Amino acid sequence: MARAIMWFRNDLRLNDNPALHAAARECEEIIPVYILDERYLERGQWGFCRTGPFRLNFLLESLYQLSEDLRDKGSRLQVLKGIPEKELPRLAREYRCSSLYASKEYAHEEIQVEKALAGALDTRFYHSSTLFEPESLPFPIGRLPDVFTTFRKQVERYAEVPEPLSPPEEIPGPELPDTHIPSVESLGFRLPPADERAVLQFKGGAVEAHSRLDHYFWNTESLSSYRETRNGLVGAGYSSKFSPWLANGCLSAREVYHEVESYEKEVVQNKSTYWLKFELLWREYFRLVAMRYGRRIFFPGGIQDKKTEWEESEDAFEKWRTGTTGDDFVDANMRELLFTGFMSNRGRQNVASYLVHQLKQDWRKGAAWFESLLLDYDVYSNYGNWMYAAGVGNDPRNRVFNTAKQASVYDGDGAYRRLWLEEPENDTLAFANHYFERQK
């Protein structure tokens, strides 16, 4: 009997999941597994917890929803904490599995895990987080254009986004124990309190992802004005805010892309609908950059191997991450991140520019702080955007933001700064202080 492990990674959904689709088609029984990689619960090279409580809580909520969805298909999700390249071969022996199906990842650490597993199991990896099948692009990965506009024009003309796959009708397998999903507290973190100022009370899982998509597209038709509102700072409506669900794979980029196409047919096709596709192409591009350049996306000089000299000031960095620099626009954005795990795209560009160009601090340290706190952390977009801000990525120009001018343009009445520079509630402040103590 062909029995396989379906290893869920950043693809926490049944819809449009190529690895799961292949496993259901080719195997008689499936063991669904998720491994909480304990290495991502530890501190990184800069001393920060790699997965902070916001992202961890969102992940655990997403796992709970995945578990419920699998239960509806007659299966059980097995959740373990450990090292995937050790736990998965052990599970394969325990359940007498002949193969492992999983989604492909493209960053160095994840590739090393895949290589280790390939030496122990029959592994089959599928492209689940990309818009395009990389093999179908109009150029080999080694010749990926170094300028986004060149890439965009080529793929818009020559590449097609595959239709999303339907979920399996059923997921047969042997009797499995009930799922045990740990809590944030059991993993050693304090759950942050909900902040009423947050743009959205994000909740993980595919059901919530599709609810947000339906709300933004069909219930409010906010997509029609996305291009005009995307640089907003306050409230749920200024952008799609799909990114946390995309980062965890509760929603696929292909699902969003084709939903935009449906919207264009049924409601309107305009600059705003195109612009959301444009943003999905940026997300795609950063994945392909990681495929092409490998570990260089983590180097001080980025993919340009640019010689860089950074100042090392713990005081400057501490003021930046705590939102106490004295630049009110930077501070407001950094406090929103600290208290909610989210920040607008406009804010991210400004605080990154400020850290690199005004404070002269190593961009990788800022990227690591974002990794710790951001709900929607995605290694490719995070490091791609930080390289871009530092002038060591795909755009060789140094993009220095005048934060005072940016504040006057995007927060002319000061509403955003007033919102986040006021004193937080006691429980919110207590959480922030607790979190900083953990980072020391």
Ligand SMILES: Cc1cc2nc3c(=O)[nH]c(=O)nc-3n(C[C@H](O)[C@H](O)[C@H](O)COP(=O)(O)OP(=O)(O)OC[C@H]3O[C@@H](n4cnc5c(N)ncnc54)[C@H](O)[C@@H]3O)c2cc1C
Contents of the next structure:
Amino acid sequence: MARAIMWFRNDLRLNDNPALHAAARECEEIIPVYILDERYLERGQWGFCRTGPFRLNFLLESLYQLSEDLRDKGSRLQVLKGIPEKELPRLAREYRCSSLYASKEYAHEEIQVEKALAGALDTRFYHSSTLFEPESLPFPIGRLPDVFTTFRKQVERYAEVPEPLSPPEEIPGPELPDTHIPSVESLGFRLPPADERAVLQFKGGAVEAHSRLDHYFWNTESLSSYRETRNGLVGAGYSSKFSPWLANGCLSAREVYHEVESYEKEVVQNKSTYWLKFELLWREYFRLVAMRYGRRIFFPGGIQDKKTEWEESEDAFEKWRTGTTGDDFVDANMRELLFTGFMSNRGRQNVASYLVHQLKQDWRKGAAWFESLLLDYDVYSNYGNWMYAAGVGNDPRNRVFNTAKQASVYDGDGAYRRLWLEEPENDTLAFANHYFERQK
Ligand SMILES: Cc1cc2nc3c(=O)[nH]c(=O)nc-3n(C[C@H](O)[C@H](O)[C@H](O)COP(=O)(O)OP(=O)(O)OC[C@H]3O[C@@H](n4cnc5c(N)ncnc54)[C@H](O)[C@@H]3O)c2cc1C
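Can I get the form predicted together with the named molecule as well, since the one above is the form predicted alone?
Every component of the complex follows; first up is the chain already shown.
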């Protein structure tokens, strides 16, 4: 009898999950597993916790939803804390599994884990987070165009986004222990308090993801004006806010893409609907850049191997990350990030440019701070965008943002800055202080 482990990673969903789909088709019994990788709960190279409390909380909520969805199919998610390449072979022995199914990742550390597992088990990896099957692209990965527009034109013309897969009818398996998901506190963090100024009270899981998608597309038809509103700074309506669910795989990029196409048929096809697909192509592109360049996306000189010299100033960096630089637009954005785990795309571009070009600090430190705090942290989009901002990525130009000018264009009445520069509620402040203490 074929029994397999389905190892969930950044694909916390039953819908459109190619690895799960294949396991259900090919195996008689499935053991669904998630491993909280201890290494991601530790501090990284720059001293910040790699997974901060916002993202951890969102992840645990997503796991909770996944476990409910699996339960409805007759299965029990096994959640463990440890090192995947140790725990998974052990579980495979314990449950006498002949193979392991999982979604593929493309960054260095994740690839090392995949290699270690392949040495111990019969592993099968699937592309679950991309729009396209990389093998079906009109160029080999080694020839990925270095300019986004060239890439975009080629895929728009020659590549197809596969239809999303339906979830398995049932997920049979042996009797398994009940699911136990740890709390944020039991993992050593304080639960972030809700900040009513946040763009959205994000909650993890596939059900919440689909309800946001229904809201943004079908209930409010906000998609029809996405192109005009997407540079906004305040409130839930200015952009889709799908990113945390996409990063954890509660929602697949293919589902979003095809939902846009349905919307285009049923409501309207305009520049805005095109632009959302355009942004999904940026997300795709950064995944392919990681596939092509491997570890170089983490190097100081980025994929260009550019000679870079940064000034090392603890003081400048502290001011940046605590939102006390004195530049009110930068500070407002950094405080929003600190208190909510989210920042608009406009904000991210400005604070990244400020850190790199004004304060002349190593971009990788900024990327690591984002990694710790962002709800939607995704290694490819984060490092890809940071390299871009630092002029060591796909655009070699130094794109310096004039933050005062940007503030006057995008926050002309100052409402955004007033919102975030005012003194926060006591519990928010206590939480932020606790978080900083933890980094010391
Ligand atoms: C310095 C910097 C760091 C960033 N780090 C991340 C990150 O860790 N994770 C992340 O998902 N995005 C990152 N972004 C990209 C972008 O800011 C967010 O994807 C976006 O703000 C999320 O909000 P939204 O879902 O409402 O986006 P929307 O504007 O509604 O866009 C829809 C989706 O398209 C994708 N997308 C949009 N813009 C980009 C972009 N520039 N690059 C890649 N994908 C994009 C996202 O998946 C997003 O959810 C970063 C941008 C910068 C400048």
